[in-house]
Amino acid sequence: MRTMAELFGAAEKGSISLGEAALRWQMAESRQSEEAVKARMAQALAVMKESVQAGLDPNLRSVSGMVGGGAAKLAHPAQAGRFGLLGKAAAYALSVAESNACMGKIVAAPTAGSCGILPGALLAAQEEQGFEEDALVMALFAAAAVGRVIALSATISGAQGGCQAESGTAAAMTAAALVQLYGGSPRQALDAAGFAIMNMMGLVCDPVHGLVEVPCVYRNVGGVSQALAAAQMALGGLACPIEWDALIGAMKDVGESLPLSLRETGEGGCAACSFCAP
């Protein structure tokens, strides 16, 4: 399955959701028994709960000093009740993405300067409405089937084609396994990933002093933003209104039309404004 069209019908084949679809697609390509492949999956999501956890210790810093502490602000009850679903969401996208740069050890999804993203929504999603680990597992599956599309049709990296890239992707992974964890259909989930790929394009890559923490660990709050909003208007009847595998060449064409200076290079964007240290 290298498009989103063959994607939606390998899933409208066989009647089954996306993450099922992406699931018999691994056995079969590793071989292995669904067993075998659910449980790798489960030891990324295990990891994915370990990073969030250890993100959220409000003495974490990072080497350079820039960034550590922030997810334990949001975290906060009184700051993350105040927005609900997003509010808790939110802390915990930062929290995975401050780990990262304090050297934790997290799931890149797809990549590591994204990684908050897809663990923030889902883990956020299952404490508020109590889903089972394995709804959260194929979910997972949906977001790595969207990915993998994404890194075979244009790119997952920073450097060749900007955050869209990197939060983009992870933004549109987030915004398809919320839908299916929701009881969405494949059509919806797929609309979802849509929806944010087109609302993140154009997002440049601009890491302060060369490193993956300024504005990056902040676009994960972004990106987890974009992921929700994508996923209501998906489960709300919105369809996406440009074609799925349409959207992802226009966010490679678009990534190659961006500067040097805006592809992780630390030379423009917020990397060529001056850092006010907290």
Given for the second form:
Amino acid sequence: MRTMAELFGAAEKGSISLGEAALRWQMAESRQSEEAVKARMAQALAVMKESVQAGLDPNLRSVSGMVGGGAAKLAHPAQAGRFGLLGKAAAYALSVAESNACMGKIVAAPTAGSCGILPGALLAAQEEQGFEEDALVMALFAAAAVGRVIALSATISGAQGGCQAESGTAAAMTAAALVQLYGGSPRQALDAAGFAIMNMMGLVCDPVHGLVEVPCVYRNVGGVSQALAAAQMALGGLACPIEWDALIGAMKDVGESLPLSLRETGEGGCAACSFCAP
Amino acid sequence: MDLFDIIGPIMIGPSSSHTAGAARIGKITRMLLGSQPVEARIGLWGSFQKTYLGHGTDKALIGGLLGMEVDDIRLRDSLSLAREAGLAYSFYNVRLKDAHPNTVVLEVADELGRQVKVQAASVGGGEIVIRSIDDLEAGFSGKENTLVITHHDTPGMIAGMTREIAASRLNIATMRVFRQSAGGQALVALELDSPADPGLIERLKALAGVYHVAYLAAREQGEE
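Can you give me the structure for the form predicted together with its partner chain, which would complement the form predicted on its own we have just seen?
Then the entire complex follows, led off by the chain already shown.
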């Protein structure tokens, strides 16, 4: 399952979900039982939940003082209900990202800098729709399979491919996971991932002072909104007009053509602006 | 690369390379020393040097030296925990040639005065490479079951070690041998397909000419 086409083929062949195909692949790869592999993913989900809660502390501050406490504002009941699921997903994505910036415990998904997007969307969706724990675990397997394809075919490192490689990949993983969770087909899930890659393409990695804080934590909110939008399009019956694997190839090319100043060196983009203390 | 390299590692933020990788380097350095360090002199290079405070790289390295894993929440407070544990540390800016931007040089000593010097790089996603030990080239990731043996460079040493490994019915995946000069101190780094038994490590330590044996157990998939 090194390409999106292969991943789709594995699901089609077994008439199973992407998550189920990914689970079976992981069992074969690690020579472990279904129970053991699922328990490991459930452990990741448990840490994701803890990280959402940890980040909601209004007094949280990063070492530099640039970020922390933002998620507490967004999660306030007066704020979180706005724009439907997006309000809560935004609050939770920011919460995990701020928790990470403040030396909290997180699950890299696929990286630490982009760790808020996947849990933000999935845990907000669970609260809204009452999805079973097992459904979330299976959605995480689908997400992981998509992320692995991007990591193998392109890159998930901001230093190599810009923020599109980190939060873009996280958005693609999340879009696929959401589609599976909401009952879409494997094709729809991969279309959603394709839309997310398309819409995040070109995003640069420009951390202020070289730290995983600004704009990173806010890009997690941007990424979760892109993931929701991509899932919405795919579930609504829109097919991704560009081949999934071609989009990943394009993202790789775009990443390689970015100047070094826009690849995690803390020189260009937001990092080149004067920073206003909050 | 498997699915838990994508959803994972579970770690203390904010950076897989500057925090998780740094903690891992600290932990492996402790294992190479083989005991609790009481003194650590740590040189930072490149991006480590420029951004270590904001990324908690210093806390992660010290936490690792105290034996903490990458997901140990106590990493946050490791500097004060080091004082309680009697570990005196200092950081300085080191100048290196042709080194990876996230490189650190650690010189640590234990209560008995045993010392080890380790140069390591955090190469992304929490992965690390131990570049050298006591200025002898090394080049292993610490992901596999790894035996690191420092010894006197004399004919038959390698044969003696591999005989013991064969006696434990272990398969060697990779093996690297380095030395400062003929007849001087040498280092062997071996990666094994399966875990080494305590008996093997004792037999290796007992070989004439062996100075020190360190064993790093693989980070077993699924073992939490």
